[in-house]
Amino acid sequence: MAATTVPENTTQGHARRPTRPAGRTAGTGTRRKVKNNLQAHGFLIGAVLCFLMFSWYPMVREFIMSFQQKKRGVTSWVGFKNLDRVYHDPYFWTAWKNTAQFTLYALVIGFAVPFVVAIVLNELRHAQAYLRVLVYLPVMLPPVAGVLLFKYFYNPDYGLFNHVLKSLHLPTSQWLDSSHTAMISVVIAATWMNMGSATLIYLAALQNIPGELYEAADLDGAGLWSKIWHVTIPQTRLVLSMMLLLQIVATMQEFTNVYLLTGGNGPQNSTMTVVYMVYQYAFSYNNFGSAAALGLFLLLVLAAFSGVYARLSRNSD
């Protein structure tokens, strides 16, 4: 019986594949690579010129027009003139008493009511999808239409507020046309309005908090202040740190919510603010080097403030 001979190119009975050249695979995987790159540069490129134009160049601009002065098309350089009228201006510390008063107030109201409603929501077992967009409803209202809103409330003569108070046989209050009470209410209102994107940030923190520090806590007889103490509040202590420093920066430049409610000044210009102030050299005095002037001010305090802010966080890790 005549022998059977296997072919070179089967192992036990299988055939082997035909190899590519290994320069081809290299190539094609190089291309890809490049291509890829190309991709990820390009959108990157991208984002960081959309930073440059719309962050660092208004920066940078600012920053040279706070020591130039434009009359009749002409544009020369003043030094420290600017920066000198707008800190001998006659309002300059009241709008910074004002700005300090209003981030005092947001930080008393604001910072800690979207803490305990976000406390509230992770303790809920039920409907809290619903809670969570009913309380992220009102950052999607329009700032105007949420500014609008409030100031139709406040109203002295037909108001919700002051009919709630009626209603209570409480005493009423002017809200917005008195000295006293104008700024608080203009914080309540943005309070209102911005609280929904942070309670869904703290409510996120809070629920990667372990389930079992809370069981420890209850076996040792802990209550719920002396959880929330010792357990919620070091466990959530980097993003209150964040928040904190986000809303300190956010709130020393409010504009909306005060020009829109109040008009910018407010009863015996109770409610100026630097940025209203900012507006006003701009705008109204036609001035953009005492308001870059003055912006630039603003911007300094808040570095300054932020650079310290860091240092004291950096130390207490």
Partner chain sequence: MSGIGYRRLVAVALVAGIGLTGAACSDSKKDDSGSKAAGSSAGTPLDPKTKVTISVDCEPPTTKPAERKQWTDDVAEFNKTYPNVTVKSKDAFPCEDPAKFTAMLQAGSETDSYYTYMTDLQQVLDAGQAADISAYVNDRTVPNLKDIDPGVLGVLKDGGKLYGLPTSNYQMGLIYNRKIFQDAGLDPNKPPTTWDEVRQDAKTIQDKLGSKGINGYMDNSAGNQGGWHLVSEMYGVGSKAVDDSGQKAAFNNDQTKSVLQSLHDMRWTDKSMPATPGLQWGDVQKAMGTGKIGMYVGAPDDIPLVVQQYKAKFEDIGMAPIPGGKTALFGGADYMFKKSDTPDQIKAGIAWVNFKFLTLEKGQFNYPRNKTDGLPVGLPQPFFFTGASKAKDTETKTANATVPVENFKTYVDAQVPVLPEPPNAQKIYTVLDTVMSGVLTNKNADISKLLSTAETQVNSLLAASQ
The other form holds:
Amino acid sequence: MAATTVPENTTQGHARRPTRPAGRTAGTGTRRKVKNNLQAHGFLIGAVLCFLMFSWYPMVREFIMSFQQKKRGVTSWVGFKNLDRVYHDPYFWTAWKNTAQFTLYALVIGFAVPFVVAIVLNELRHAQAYLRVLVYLPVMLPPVAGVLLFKYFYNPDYGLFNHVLKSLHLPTSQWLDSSHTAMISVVIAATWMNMGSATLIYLAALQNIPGELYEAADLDGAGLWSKIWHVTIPQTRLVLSMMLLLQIVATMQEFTNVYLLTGGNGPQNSTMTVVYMVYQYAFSYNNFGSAAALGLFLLLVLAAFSGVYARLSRNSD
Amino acid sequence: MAASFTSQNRTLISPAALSRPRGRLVYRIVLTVVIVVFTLVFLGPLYWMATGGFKSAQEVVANPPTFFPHHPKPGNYHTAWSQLQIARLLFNTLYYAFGALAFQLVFDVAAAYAISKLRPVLGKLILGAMLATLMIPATVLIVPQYMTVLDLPVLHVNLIGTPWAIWLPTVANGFNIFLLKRFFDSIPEDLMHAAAIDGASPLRTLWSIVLPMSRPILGVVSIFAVVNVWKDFLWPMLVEPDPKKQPINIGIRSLSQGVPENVLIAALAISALPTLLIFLLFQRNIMSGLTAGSLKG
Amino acid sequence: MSGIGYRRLVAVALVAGIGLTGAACSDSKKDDSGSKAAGSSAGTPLDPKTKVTISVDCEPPTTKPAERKQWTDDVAEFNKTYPNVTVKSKDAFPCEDPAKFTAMLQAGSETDSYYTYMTDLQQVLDAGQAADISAYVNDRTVPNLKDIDPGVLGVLKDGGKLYGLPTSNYQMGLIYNRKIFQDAGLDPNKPPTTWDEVRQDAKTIQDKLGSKGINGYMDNSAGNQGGWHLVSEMYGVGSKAVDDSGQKAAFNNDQTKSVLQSLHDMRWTDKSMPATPGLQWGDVQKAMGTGKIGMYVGAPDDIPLVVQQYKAKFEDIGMAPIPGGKTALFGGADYMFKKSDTPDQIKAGIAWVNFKFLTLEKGQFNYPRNKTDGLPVGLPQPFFFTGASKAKDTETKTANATVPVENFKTYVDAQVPVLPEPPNAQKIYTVLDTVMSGVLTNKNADISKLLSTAETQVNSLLAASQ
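What would the structure be for the form predicted together with the partner chain, given that what you showed me was the form predicted alone?
Next comes the full complex, this chain leading.
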């Protein structure tokens, strides 16, 4: 999940639209303009080339590959065959359902938990540094170390978690081994490993809330929940919505945790996500055309989602 | 104690509520609970990892688990270090991470600077196209990206197995551009203008005016750059097939299939150590960098 | 693609080489095999004077020091005959990871001679990466050729052309813990041969040793391992996975149902299986190695793994033929040669593979050395030799045996006819995972319904991959 920082003042940048860009001196001859432009593009070229090769071109290529097939080293056009094939894959809808489920869990757990933790941490006057360091520690682990460690904990026989549950006289779980709990176990592990970044970002946002707002709310006799609802959340709305978007985009592409924790498919294919299916088509079934076609589906869904998001956030401004 | 209550910005709970005896009691309880729970949740697993590495093959899978190794076997760590060649895996990771960092700093800073301050023709369009990639998770494009790296368009070079396959794609990071551009936007135009009048070239302006002012955001971008490479899994797994060149994530994952569980856990502990140490040593800088950068961006 | 045979074989096969990665970009994709293989001298062995460099993968990793040293020594010995051949070794563990292998084929970054699973041939041909070695392989370049099981060589052929040389092979059987059998009062020399007997013995073990956390039997349910096991098990009772045309599922029948019913009853009625089925490769092996289960279905290369990695004892592990004994799923590994190799590189590669893997008393068949190095001698694989070579191999193997050969006697003597994995094996396994998982995790599973759903899904998968 993407670690992120978010600028607070969106308006600032627009407000200070300068009258004259730097690097352009008084003389505005055409030649000078050309020269300035060349110079500017010189600064841009490295990044643009990288975007071109590793981002923009692959997008186009994804589209092209969706209609191609490679057999015996020969590439040919196959029309909608790839799209048709992935659409009729018996696990097409399973994968979408799992992805949606993962996203939902990630929102409930992965999105809410860091926010709550940030609110609590922000209220504490002691041990702040210690607690922050603690929350951020897992981010520093190599993810494979974190994931494999959790896998060890999740073991139903000798794992730590079941042992702790047992000693507390709580019911134990099959964790990754049951189709009912596998996905949520993955989300818990992912949240543990990644919540540090989000928590720090929320903390920063919380500290930026003017204290007067709370004081005013106190004068109005607002309770704790009311203050959170009417002051804290509106004041951090921008950060929250940005994080929400990033979180959703990030969860849609979940691969690593699922791959390492359940081997990808999971019990009764309960953790098979769309991205894992893309990976399988490409690298297990050696069918890059169909993999690209499935990727195209995902691309379209995300584009639609982003469009809706952009519209909603514009309306609410 | 009263002083520490007021020394901070006003937050959700009013200082008045906290200074009442009942408020204090509740605060004390909450504080204790939070400290205990956080310690268990975030340090507990690490303790389990470190001690697990000392357990014997039987003890590490014993039911019920043991809370400390009964017959410590430091040899596990030695086996993990020497046989799994963790030193090389760590070196590879750092090599990829700092290479990626260098490329991102050079190319992304230059690009964000150009878009923010030099405003070339089509600059907005390019920025839009760069930001649009934020909406598309990298993993979705993994297949065409892989095909591209196999045979770069125009150049027809195969980058698989070379560090370039990791370094260059990291430059195509819309988020960096976004952060940097926003920050550069906030640098007063007057400064730029003055420099231009003095006859400073754009490069010079960037070097001696913009960059020194941008330390916080450069810090943030650097942390993200390194962390992203540190965390990446699928891409390096595909583009670095040679075990000698793999970063730690991939190396440990493939070794995890061939070694006993206790040695594996020792290997996990070793692999976690360097960054944890770096983090603990520099946590003040890193934390303040992250928070400052995210705020003042 | 590769059977889930997957990490199979890793314990047995040894090999190596720094890849000349990236050597072949666009040129390797052109179809130019004809011109290269056509040389009139293709059939002659490599001239020792030829100066040539080959990269070879699957060198044993540093975590297996003895095997690695053997490999290095073998390269040195090989260089006595061919001083001008430079062998660049590249290590990996496991030798082939299917996903990485696919990526490598796409990149054309495989080594000049490269390790593959026997089921990979179609994929390699699709990627256009295999050299046709028919003209290169004969009694002079591979002296033991006539004694290699034609059935094994057949798997490496397509359209009458030969693309690979075998290095190891196996067939599925029943691996069991003799000590647990003994402790439960069963006769370790009489392993079960049918599913009814498996169930019975598992129940006995459970009743006697269940209190010590030992289960009678264990099976897989996910990660394509479940499907792979189910196919092995249905083969055992005489069912096929797909029909001969390769386009229709053939497993929805009484034989398969009976296997699933036995598994279901063991899990739910007798409770002689652990509550958690194996989810990934390694789970059942670990359970066997740590003495938690009495039996599971597996391949003989699991045995050294179970011993070396999980510290079981060789004398405790026995192997029996697959329950039912009708047909056994088989698989194995081989070396193929990159299409862009020069004729000399192909010749050198063949010479190396021949020396390391196909010459009696050398390389992998150097049993006295294996014995000295503490590697197991006497395991029932590879077994691709027939006739005189087989007799001689058995003789030297028995003379140097370090593991009790009699533990595998029932397995070796059974001579179960073999069947290869079905086409599109991995996809079929994914579907069949659901069947296994249904039976092993749902007490009220409807076996007929699970099978007919799986049948429909496999049929549509097979239709779509035409």
